[in-house]
Each structure stands twice: as C-alpha cells, then as structure tokens.
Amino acid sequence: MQQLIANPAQIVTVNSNGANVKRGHKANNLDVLTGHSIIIENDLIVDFIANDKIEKYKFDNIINVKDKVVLPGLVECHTHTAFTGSRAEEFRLRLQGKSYEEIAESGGGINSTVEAVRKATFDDLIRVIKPRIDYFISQGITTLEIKSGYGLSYYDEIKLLQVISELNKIYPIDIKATFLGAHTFPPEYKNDHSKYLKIINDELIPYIAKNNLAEFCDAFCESTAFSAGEVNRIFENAKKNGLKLRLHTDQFNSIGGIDIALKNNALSVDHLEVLPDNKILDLAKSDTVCVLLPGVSFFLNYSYAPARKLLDNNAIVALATDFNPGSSYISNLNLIMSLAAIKMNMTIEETITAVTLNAANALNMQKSVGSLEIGKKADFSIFDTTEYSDIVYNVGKNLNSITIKNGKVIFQNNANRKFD
C-alpha cells in the first residue's frame, strides 16, 4: 500500500546521508524540507516530492498534515518504566534535605520499589505499565527502552523481562528491554556480594540470552552499587551470552565506570553528571553515545553533564527521560529537550537530533529508525505547530497531535486539531 504524508509545514529529517550519527556540531544539521510531501509504501520511506509534483501519483491513502511539523518517530532510549509503588515520600525527605545516598544507604531508594515490585504479580505490573506507555506514544514516540532492575532476584528479574516482553506484543511499537539485574545489591545479599554476582553471572544472564528476553545488559558503576570491577566481570559474560552493554556511570561518584565501558565496547554510557574532563576526549574518540539524563539533575536538583563540552569535542549526545520512582518521576520527553535547552546549552537542533537519530545509536537501531531516510521505517511523530522550535519552546507541554508507526496511524489527538 502506498500512502502520502502530505503538504507539512516542515520536514525534520534528520538527513545523515547514510552515517546513521550525528557527531558534536553535526547535531545542528536538522536537513529541514518545505514545500515537500512524504511517500510511504508499507512501512518505508520510498521518496519525498515536491507538492506541485502530488497530482502525478495515486495514493492508496493520504494523510493530510497541513500546518504541521514533521519529525522522525521520537526514541526515548532510557527509563524504569517497569516499577509498581510509589516513592512519594522519599520525595518529601528530599525536600527536607536528606540526600539521595542517604536515603538509599537508611533502606530506601530502589530497594522501596524492588519490595513492592516483588509483591506484585505479572498481571499487576502489567496493568500499572500499560498507562505509561500509552502517554509515552502520544508524545510521538515510537522506539521505547525498557530495563529491569526492580527485581534483583532470579524469579523477580525474569518476571519483570517477562512483563517488558509482553507489552513489546502488545503494542506497536518497538519496546526494547534491557537486563539491569546489577541496579543494586538486593538486601539479602547487602553483605554477600558475591553470591549476587554469581546469580547475575552463572544463572540470569544465560537464561536472559538463551530466552531471548533481553537485547542489553546494563549495570549502575557506583559507590553505593557496583564498582569497575564488578561491572568489568558482569560485562565480559553479558558479551560471551551476546547482550549488547549499556552503563549507568558518572552520576554521583566518577570510580572507573567510563574505562569499563570503552573497553567492552558499550553502546552507550548513561548521567554523566559528574564526568571528569579528562574523560570526555576518550568519549568523543569512541562510537559510544553519551546518553544524558537533565530530568534527573532537575528532579535531584543536581549538578547537569557537560553537554556543551562533550558535543564541541565531537562526542555522540543523546537525551531521555530517565523514567523512574526515585530519581527522575518524570515521563515528559519534551520537558527532557526544554532542561537540556536552558540548563546545558544544547541548541534546540541538537536537542532534536538528540531524541531522534542519535537516541537511536544507543539502541543499535540507527540503520532503521531516528531520521526520515529512504529506505528507513515509515515511524513519525508530528507536531501541531509550523516551526519546529516550539517544540521545546513550549516547556512541558505534548504537541505532538499524531504517531505513526511503521506507516500506520497509532494515535491521534483530536484536541489538537486545527479547525477552520
């Protein structure tokens, strides 16, 4: 089937000429189109045409988005979006000063949330998740990740894989789940680190693998969970099972977590928030995505990554929202573009370039999603405005009015609308 997207006010391709990255300054280059129409057959980008040229071709649909902005389906490539329970009141001690070690290290933090998940049944975590992905597709995104790491057992880390691969049939979009079993140590093994590490290693990531329940494995490289070395072992083995890495390093404490990741190859290291400047250059060197979190440094009012210094030395930038009970209860992707705007001096093309093409080299998917290139899948996410800065010019708010899925319409806003 053949369908035409139709008489935008802009394009936002993204256009890599096939490099399928956007390097430091290169995020500037949005390769904006005007007067310009989309042809889709199936679920691919097959060509784009001027408007003058439409009346050449017969459509076997035509999807009209006048007065409209065009952008690649969003990727949001990191959450917890896998949680039940609430951490309101953690929330409120924050406020009143106790940080958030601290309340980890007194038995709050991901602990609260893996004894509630534990509690909760496949069916429960089911139910509460379907919600959150719902909102994530109305703001245009159509590549959603997904990790575990409310478990932290055998039993409860499988589940919970389970669960993300459950809604993956679902729903239409890409959901890609990610095994973070190393999030923390659980607390019946806060004193026996090593047997924890031999359940990770000797029995969850070859069931993961052989089970295909997972694409990647990540780890939380820090002072109150895992050191280097730790993540080191977990890494080496997650490669010989084939799980592709990812690390949470950097946030509160720098202790080695950006060497391990360039050594295993990781596809991407994720907060930076406390990344040594004598780092970013070995950054900027590698293929690996420096996935930022600015909900989190907004959420703990906390120190922001280097975002300026990592994209003037050339290194690959991505954004997400971080998604999570704890640090950053925020699921809000055009808030994430709006903070990383004011609070890190990303341009507005960059913050675009950042969800989109970029976001998609975090998970392994740049070939296929995260720019409006020939040949790459029809996904789309288009806003209800005619010029693109506003949508981070509007701080917060969803104006996205239509998401489009491998060619097909998977949710439109109809108070959006325009009307005559």
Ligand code: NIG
Second form
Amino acid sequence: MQQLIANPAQIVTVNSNGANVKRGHKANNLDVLTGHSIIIENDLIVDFIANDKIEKYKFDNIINVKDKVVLPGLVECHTHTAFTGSRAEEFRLRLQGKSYEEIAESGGGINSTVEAVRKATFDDLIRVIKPRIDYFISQGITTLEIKSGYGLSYYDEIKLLQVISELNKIYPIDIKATFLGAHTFPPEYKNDHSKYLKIINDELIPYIAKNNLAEFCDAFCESTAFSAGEVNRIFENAKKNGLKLRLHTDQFNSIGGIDIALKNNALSVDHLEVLPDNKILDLAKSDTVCVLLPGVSFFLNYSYAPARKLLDNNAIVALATDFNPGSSYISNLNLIMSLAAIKMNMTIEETITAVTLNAANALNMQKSVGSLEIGKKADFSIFDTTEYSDIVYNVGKNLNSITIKNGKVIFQNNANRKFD
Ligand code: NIG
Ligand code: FE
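Complement to the form predicted alone: the form predicted in complex with the ligand:
Time for the whole complex; same chain goes first.
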C-alpha cells in the first residue's frame, strides 16, 4: 500500500546520509526539508517528493499534515516503566531534606518498589503499565525501552520480562526489553553478594538469553549497588550469552563503571551526573552512546551531566526520561528535551537528535529507525506547529498530534495544539 504524508510545514529528517549516527556538533544538523511530502510503502519510507510533483502519483491513502512538523518517531531509550506502587512518601522525605542515597540505605528506594512488584501478579502489572505506554505513544514515541530490575529474584525478574514481552505483543510500537537484575542487592542477599551474583550469572542470564526475554543486559555500578568488578563478571557472561550491554554509571560516585563499559563495548553508558573530566575523551573516542537523564537531576535536585563537554568533544549523546518511581517520576520526554536545553546547554537541534537517531543507537536500532531516510521505517511523530523549535520551547506541553508506526496511524489527537 502506497501512502503520502502530505504537505507538512517542515520535515525534520535528522538525515545522516547513511552514517546512522550524529556525533558531537553533527547533532546540530537536522536537515530540514520544506515544500516536500513523504511517500511510504507499507512500513517503509520510499521517497521524498516536491509538492508540485504530487499530481503525477496515485496513492492508496493521503495523510494530510498541512501546517504540521514531521519528525522521526521518537525513541525513548531508557525507562523503568515496569513497576507498581507509589514512592510519594519517599518524595515527601526528600523534600524534607533526606537524600535519595540515605533513603536507599535505610531499606527504602529501589527495594520498596521491589516489595510491591513481588506482590503483584502478571495481570496486575499489565494493567498498571498499559496507561503509561499509551501516554508514551501519545507523545510520538514509536520505540520504547523498558527494563526489569524491580523483581530481583529468579521468579520476579522473569515475571517482569514476560510482562514486557506481552506488552510488546499487545502494542504496535517496538518495546525493547533490558534485563536489569543487577539493579541493587535485594534485602535477602544484602550480606551475601556472591549468592545473588550466582543467581544472575548462572540462572537468570542463560534463561533470559535462551528464551529471548531481553536483548540487553544493564547494571547499576554504584557504591550502594554493584562494584565495577561485579559488573565486569556480569557483562562478560551476558556477552557470552549474546546479550548487548548498557550501564547505569557515574550517577553518585565514579567507581570504574565507564572503563568496564568501554572494555566490554557497551552500547550505552547512562546517567553520568558525576562523570570526571578525564573520562570524556575516552567516551568521545568510542561508539558507546552517552544517555543523559536530566529528569533525574531535576527530580533529585542534583547536578546535571556534562552534556556540553561531551558534545564539544565529539561524543554521541542521547536523552531519555529514566521514568521510574524513585529518581525520575517523569514520563514526559518533551520536558526532558527542554530541561536538556535549559539546564545542560544543549541546542534545540541537539535535543532532537538525542531523542531520535542517537537514542536509536543506544538500542542498536539506528539502521531502521531514528531518522527519515529512504529504506527506514515509516515511523513518525507529527507535531501541531509549523516550526520545530516550538517543540522544545513549549516546556512540558505535548504538541504531538499524530503518531505513525510502521506506516499506520496509531494515535491522533487534535487537542495537542500549540497556543496561538
Ligand atoms: O536510573 N539508578 C538506578 N536506578 C534508577 C532508579 C530506580 C529507583 O529509584 O527506583 C535510575 O535512576
Ligand atoms: Fe535508570
């Protein structure tokens, strides 16, 4: 079936001329087309044509996007959407001056969500997660990563990954699963790390890989969680089992995570709020994507990652919400883009590249999504404005009015308009 995405005000292609990534200052070049429409065939982009040539063609369907801005379908590459239970009480404690780490050390934090997730059934989890995915789709997100990490037992980590796999079947978007069994030590193994590491390495990783329950393996390298040595053992094992790697690191302490991630060719290093200067060049020389999460800095009232230094030194920078109940109860990617611009000095263009092509790199999907190029997926987010900078200028406001995945309209809402 041939369709036309007809007559938009702007097509923000994020074209990389086949490079499929935009390092450093290249992230500023969005390659914006005007006076053109996009031809799609089934689930793929097949051509861009000047509007005065449209009559020469016949289409099975025309999607009129006059006065709108077309972007690649957004890629949300780091979330912990698979959780249940509220941490509002913890939020209240933090507002009174307790730190996130203090709360974690006294048994709250991640482990309080673990308690809630362990009590929840498969069906309970599906029910609470669904509206979150609907909300992501309403923002123009067509590729979504979700981590496990709140089960922290053989049974409960597999339960979470099965939930994510079921959601991927229910929803038309691509939902990519990451195994985060190494999120923190569960209370029963607080004083016996080797026992929990054995469950991760000998039981969970082989089972997950064999049953295709996750594509990626993540860990939290932090003084309150896993040491660099422990992460290294997990990574070597995950790699052997065919999983790709990503790492939460340098959030509160820099304890060697970057070196382990680079040594093991991780797809991404995420957080980096306390990244030391001497690691910036190492990252810039690598193909590892720096996934920055300014929502965490905002939510915890904490320092921001050195986005400017990373970009100025030619690193690959992506952005994500890190949506989770403790450190970033923020599921609005638009807000994250604006925070990145306002608080981390990223340009509007850099923030757009960071939630499209570079985020696709963090998920190893850059060959099929993240930019509008011939042969790539017909995934689009279509914003109700005529100028793309409005997307970042409208802080926290969802201007996405149409989400298209694989050539199909999966969300439409005429109310998501820019104010006149
Ligand atoms: O990415 N840093 C570790 N994990 C999450 C927080 C999880 C939680 O607090 O529940 C994060 O910030
Ligand atoms: Fe995270």
